[in-house]
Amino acid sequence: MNITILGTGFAALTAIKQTRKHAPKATITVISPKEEMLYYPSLIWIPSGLRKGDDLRVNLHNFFNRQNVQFVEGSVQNVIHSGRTVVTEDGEYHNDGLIIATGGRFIKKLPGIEYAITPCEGIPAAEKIRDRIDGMSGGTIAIGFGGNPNEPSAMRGGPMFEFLFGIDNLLRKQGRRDKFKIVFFNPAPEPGKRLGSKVPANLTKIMTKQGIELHLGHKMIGFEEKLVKTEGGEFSADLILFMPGMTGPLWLADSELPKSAGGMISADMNAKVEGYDNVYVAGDAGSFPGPDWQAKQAHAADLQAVAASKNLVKSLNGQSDFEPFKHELFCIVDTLKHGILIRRTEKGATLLPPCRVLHYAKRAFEWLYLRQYR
């Protein structure tokens, strides 16, 4: 049994952990441009220096000499002959099971997009907003982010709520909060409902109170240098932090894997590729059918590579009793100083308030996380 996985984020280590339970004679191999994992939620906390870029970064070395997988240094270009085999710049890897989990990538067609910063693209732009922050002595931070509009799941609104109560915070403890004026803006008139439908009124009742200014409900037309361009007007802004709706990875527009209309892989609610035998997908990279609410974030991925693991393998050893993924939303929504628990499921929505224990538990859960993998 010859199973190939693409990817060392969220989703992939996961299938690899799965995937290695289920089928423990199996050869798996892993292809990926770099043999370490970046822990994205933590970004939020590189601008306030609670946390430094290498303190992100886990290399995996010994993990998959752990879990005995055979790493592949390599780029994906395509995948073709049904899924079969995998193309990267350096040769083809052939294969009986194939899971995809290689993430997406943001959409940068707003007109002047260049002067926006994308927070969650990585630790790079962590840092300079961090040394942007440093370097000034009062101004304007716009905060803001937007969607696919043919795929109401691919964004990632989450860590921009917590880029901008964290940087609220951050100033405020440098005693200079004073000195600057932060503005939110949405294309939304309710921007994180998704999360549940208490929620928008309880973030926007939030940032009022720390007189944070609102700018919703207008469509975006795109960015200056030191300009926020909506439907309905514009403001000046010093600093600008903007994260675009998500769309597939950049090898899957010349794909013959089927695609949604926002460029994502087509799968069931197995996490299996549509019309594609033993091909499964997991995390950013896939589109998947449920509710509207279900939004991209690595809980999601999580639950999706545990049913493709467990599917794949079923699979490939003749069974037909498939499991589907359970849609839940979870997370802590972070401000520096607390933590905002928000849990959805297809029963309903939870919210407990701001409380200083919750911001706790998540550094608590990265190095836990982390722990596994280093």
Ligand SMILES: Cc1cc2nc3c(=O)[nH]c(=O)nc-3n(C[C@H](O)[C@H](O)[C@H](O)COP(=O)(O)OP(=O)(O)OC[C@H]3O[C@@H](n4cnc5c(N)ncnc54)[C@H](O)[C@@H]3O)c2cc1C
Second form
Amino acid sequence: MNITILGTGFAALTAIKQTRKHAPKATITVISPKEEMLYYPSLIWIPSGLRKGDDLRVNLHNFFNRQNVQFVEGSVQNVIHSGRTVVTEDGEYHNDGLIIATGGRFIKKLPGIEYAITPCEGIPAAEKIRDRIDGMSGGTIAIGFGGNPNEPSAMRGGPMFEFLFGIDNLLRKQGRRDKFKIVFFNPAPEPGKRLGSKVPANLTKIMTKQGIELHLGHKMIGFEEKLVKTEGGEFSADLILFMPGMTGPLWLADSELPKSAGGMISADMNAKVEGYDNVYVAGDAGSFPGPDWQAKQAHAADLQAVAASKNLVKSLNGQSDFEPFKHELFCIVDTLKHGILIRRTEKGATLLPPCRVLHYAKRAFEWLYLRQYR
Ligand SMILES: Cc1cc2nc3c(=O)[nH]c(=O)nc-3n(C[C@H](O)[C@H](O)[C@H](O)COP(=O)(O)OP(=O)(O)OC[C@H]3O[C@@H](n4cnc5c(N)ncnc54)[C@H](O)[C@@H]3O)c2cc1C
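Please move on to the form predicted together with the ligand, as the form predicted on its own is already shown.
Shown next: the complete complex, the earlier chain at its head.
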């Protein structure tokens, strides 16, 4: 049994562990540009110095040895022959079963988007925010996010609230909050609604209490060097942080694989790619059926990867008792001082108000999660 897994992010690493568990004798090949994982959730702590870039990079060499995995350093360019061949810049790789976990990318179409920092792009972007804030003696910081109208789940709202509250608290800690105006902007009138019906009111209450100005419910037009432009007016800003909506990975654009309206790989509730035998997708790269509050989250990526691995091995073993993945939204929105726990399942939504312990719980979770890969 020759199984190939694409990527080394949350979904791919969970898929490796689960595949090895269910198919101890399988040959597992992993293809990704680097033998490294990047722990995105802690990017929010780079501007304050709570984390450095190197804290978030995990070298996977030992983990791959432990899991008896062959690592191929390369970038996938296409998947052909009904999924049985993966094309990279250096050659083609054959498989009996494939799990795609190459993540998504951000839609950088808005005019002037180059004037905004896209914080979730990685360590250099988060370090740029840190350096820009360090170099400012005052001014306006504008923070916002957009979506993908064709893929409602493809937005990164939670992390942007974390950057917002984190920067507010950082400036307070430094005793210079009064020199800054912070504006939160969003095309939705009630941002955060996907996290639960009570979430927008709670977040707005916190923002108002912290003196954060709101510019909500106006479609984005674009940016200039020091300007945020929306259909509801424009405002000036010295530093602009903006997270556009997400779409599928770049390599997918020319591929024969089925794509959703939003540009992600179309899969079913078992994480199987529509119409393709023994081809599965997990994480941000996929578009899955389910509730309208589904989110592009590491937690969801892990749940999808568990189902993808189990179902792929079952299929290769000739079984057909496939298991759908569980829909659950779970996150701690961190403010640098507190954490706000948000959980949503088919049964309902839970929101725990800001609490100091949850900030430490998020830090402890990072340590526990990464320990398995170090
Ligand atoms: C600032 C921030 C905070 C977040 N906070 C949370 C949180 O608190 N909780 C939570 O659950 N989620 C959080 N998320 C979301 C979470 O990080 C993502 O949903 C998660 O990373 C998705 O996992 P993935 O494996 O699908 O993709 P990724 O983690 O993006 O991994 C994709 C992998 O594919 C590789 N790859 C890319 N292109 C190719 C190619 N062509 N060929 C081969 N390999 C390729 C990449 O190198 C990478 O290894 C946060 C995200 C950000 C940015």
